[in-house]
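One chain follows as structure tokens, the form predicted alone.
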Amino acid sequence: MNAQNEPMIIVEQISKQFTLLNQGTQQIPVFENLDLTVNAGECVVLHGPSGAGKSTLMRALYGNYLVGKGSIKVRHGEGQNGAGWVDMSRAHPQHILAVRKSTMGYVSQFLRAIPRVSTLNIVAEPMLILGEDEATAHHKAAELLTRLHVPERLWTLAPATFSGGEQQRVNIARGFCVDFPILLLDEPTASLDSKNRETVTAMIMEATQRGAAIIGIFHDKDVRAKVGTRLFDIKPQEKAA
């Protein structure tokens, strides 16, 4: 478990821009000279207009996207002087597959469901991955879809057929099977009934209270309250003419 207020996600002066190839190269800027520490124990909220590059900065930290600039450091197991730390902004692709494999969980918005893999099993991958052995892994996911209620008809079932709000819960389990020191939550409770989204609301919480370090999307402005720390304001850059 993580020390509360040490910190496990330091940005320093990123900035990111996308270029248009099909209209001349133009430059369009997303954000630019942020910095952001989160320490565990807190559940960081992302907040700012659309537009202003909030899941765009998501995918930086995760690696997904580059950055023109700066630096994405992401606490990461121990090295020889205490903490290890990864920079998501120039590691190589396997030390940031190692950071996603057991410090760094990502809840999107949608569900990348495999053909043919069961429910159970989607969401049990996680700790298989890890080396957990398939009967524990199995227990815990069928725990977390029983919470999400997620009928246990559907289990053996692939999701790809599944509700919008079935698959958002699907994603939500396999974001929580394992107890990740790192958590990006990318608007979870947007397909959710109010009964669901107190559920998850819940979880968000207790991995608060756990030592995790959160950092959220939440257009929902009473999830917004319940789970978040603080704000993080990102204000949208001015567009080239």
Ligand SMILES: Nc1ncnc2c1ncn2[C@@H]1O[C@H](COP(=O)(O)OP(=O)(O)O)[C@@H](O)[C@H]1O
Given for the second form:
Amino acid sequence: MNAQNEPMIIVEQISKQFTLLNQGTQQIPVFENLDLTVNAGECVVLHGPSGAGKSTLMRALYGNYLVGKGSIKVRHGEGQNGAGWVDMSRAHPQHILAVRKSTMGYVSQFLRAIPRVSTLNIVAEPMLILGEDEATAHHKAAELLTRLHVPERLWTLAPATFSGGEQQRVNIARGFCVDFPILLLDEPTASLDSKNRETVTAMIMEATQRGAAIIGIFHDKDVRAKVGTRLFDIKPQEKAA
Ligand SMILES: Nc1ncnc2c1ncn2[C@@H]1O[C@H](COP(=O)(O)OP(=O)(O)O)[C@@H](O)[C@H]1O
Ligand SMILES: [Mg+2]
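Could the form predicted in complex with the ligand be given as well, to go with the form predicted alone?
All chains and molecules follow, beginning with the one already shown.
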């Protein structure tokens, strides 16, 4: 694991706008010339009103969106001369997948349930992809599901029919089953009751303590105050008329 305070993510001068194709060529600016560095052991909280661009920034960091210019450098692997850096804004798709496999975990707002895949396997999958044996992966998955109070009778079922809160806890278990050096968390506690919110809060604090670099969006201000080491303001841009 990386030492505390080492930079893990360096975002320089990125801009993002959406082009609405069904309304001529209307441009919707989301953010402009944005800089952000996140170190190991930090949990940076993206802060700003709904629609400001927090989730868009997170998706850009995960390599889902192209950004107009600038770079999104992520520390990945240990090259011969120390860590290598991958620019998520222009890396080859195979490189992006390699970063997602071993460096960067992402808990999105909603679980994308895969039909017929059991809850236990959805949670264990990132470990299995990294080459962990099935027994170890299932054991770790079971531990996380237990900690997050997902009843054992649900583990063999696919989560498509689960409640929003149950699906979100499966999603969190999956995101935390590998000790990723970088974690992106998009409102992971939004649909949870207070007991599970506390569990997730503790899991996030444990991750920063082991040296993870975390970027999170949390609209619960108690969660924000507990897990956040710093706020990063995202201001809504003037929308083009
Ligand atoms: N795929 C998209 N196409 C067009 N506009 C989008 C798209 N995704 C997000 N937006 C717009 O970009 C802005 C930022 O959205 P988002 O990042 O989801 O905000 P936040 O997460 O801060 O609430 C909003 O105005 C939203 O409507
Ligand atoms: Mg959002």
